[in-house]
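Take a look at this one chain, the form predicted on its own, written out in structure tokens.
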Amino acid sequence: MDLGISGKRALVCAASKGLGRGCAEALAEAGVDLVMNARGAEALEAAAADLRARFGVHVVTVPGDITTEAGRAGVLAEGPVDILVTNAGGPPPGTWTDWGREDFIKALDANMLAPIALMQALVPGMAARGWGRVVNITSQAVRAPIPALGLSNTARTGLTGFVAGMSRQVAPQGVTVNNLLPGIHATDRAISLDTAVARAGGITIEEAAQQRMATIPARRYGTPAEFGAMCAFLCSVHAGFIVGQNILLDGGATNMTM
């Protein structure tokens, strides 16, 4: 499918690897330009190498963390996006009562609020040009909360609370904004919420693993490559009418009705 996006720019988070990675490339093959951001200059200028070789595109790199604010300032030096694709990593695990302010604000600083500023700095110009595209990747949790992921619960369900609004404000400019909520899949995310799961239980990482594919009707993990070929999708015109929603990629995990 022709998703008719090729020429235009996207901006994606956390892009080097795992799902940023997957959509990036994704996004590459559909002909998009990209400006690439994660933490690793290294890992990243690797990946944008990969993506210029393989799909003819103009790839940026800026390196630097996007939770905070000079992270975000290096990104939104390179000028207006038609795609923005927010992505960070998830708040460690652990039992309600183990975390206190600091914690939740670190949470809300970079899995809420540094989303919501990205949207505020680059969803104007979208919306003045008569299209965009935003996505945001949240987590399954904000559809039914995972106990040892209290922290991302939290920030994650404010920021869907936030689209929920805002999304049906834009949606007049030809700018749809939707979030996508990964299961588990085949990131480092996977690998360390897997050992904290070895580590409790004494057992190893695989069968920690096995315990968890067990647990998911696809009974395997997500890739990355189909993780990418949605939010691709949800970039494309073809997607104009999709507003505010909020996609579960989860293999079955999640089980519920609707």
Ligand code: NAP
Second form
Amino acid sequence: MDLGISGKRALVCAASKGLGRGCAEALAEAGVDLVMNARGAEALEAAAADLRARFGVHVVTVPGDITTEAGRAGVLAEGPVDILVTNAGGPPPGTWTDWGREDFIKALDANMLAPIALMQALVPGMAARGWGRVVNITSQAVRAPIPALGLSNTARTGLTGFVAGMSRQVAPQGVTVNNLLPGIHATDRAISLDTAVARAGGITIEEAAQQRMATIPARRYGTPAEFGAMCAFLCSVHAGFIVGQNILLDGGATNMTM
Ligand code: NAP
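In place of the form predicted on its own, output the structure of the form predicted together with the ligand.
After this comes the whole thing, all chains and molecules, with the earlier chain placed first.
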């Protein structure tokens, strides 16, 4: 399927590895020029070089922490984009009684206020030009809370509430805003959560991964390529009627009817 977005320009945040990289790759395959961000310059440039070589698209790299004002100023200095994919690392696991104000502020900055600030900066330009796409990478925890990830549950649910309202306000101008909710995907983040489960249970990391895969009807973790393909479709010309949705990619792990 031709996604109809060749020649458009996208900002993909937190894109040197994992799900962000999967999204960048699928957009590059569709002919989209990219502004890619992550903190580590070396891995970011390596990812960009790979996409330039394989897909012939123009890729600019902007190293920086997207959860800070300075990091966002760096990517915004690259100018307007047609497509925005927001992403950042997830908060650490813990127990609900452990977290203080600073922990909450950090999680809110990373997983709620940073994507909101990027949308506030970039969506008005999309609306003025009459076309735009925003995909926020959130989590299955928005649909079904993961108790140990209370900071993530809290911040991402706040972002979801914001998007529910604002997506309806910008739809008349041809801009769609949707959230993609990953279940467990095979990335560094999954390995770090496998490691936490292994430590807590006194088992190996492989055993922890097997335990977690057994809870997923698909009996495996998702891949960044599968995730990226859904992101690229949401950014395509075919997805203009999908507005304010929360799309779960979890191999059936969340047990529910709707
Ligand atoms: P990942 O494999 O750890 O990749 C994270 C990517 O984000 C890397 O490129 C990293 O590069 C970049 N990054 C992290 N923090 C950043 C920051 N503050 N500013 C800029 N770039 C940053 O993570 P992932 O699995 O792709 O997860 C992506 C998001 O989905 C996270 O929020 C995660 O919590 C959420 N999620 C993931 C899963 C899963 O199973 N994978 C499930 C549910 C939710 P640098 O370190 O160089 O910055």
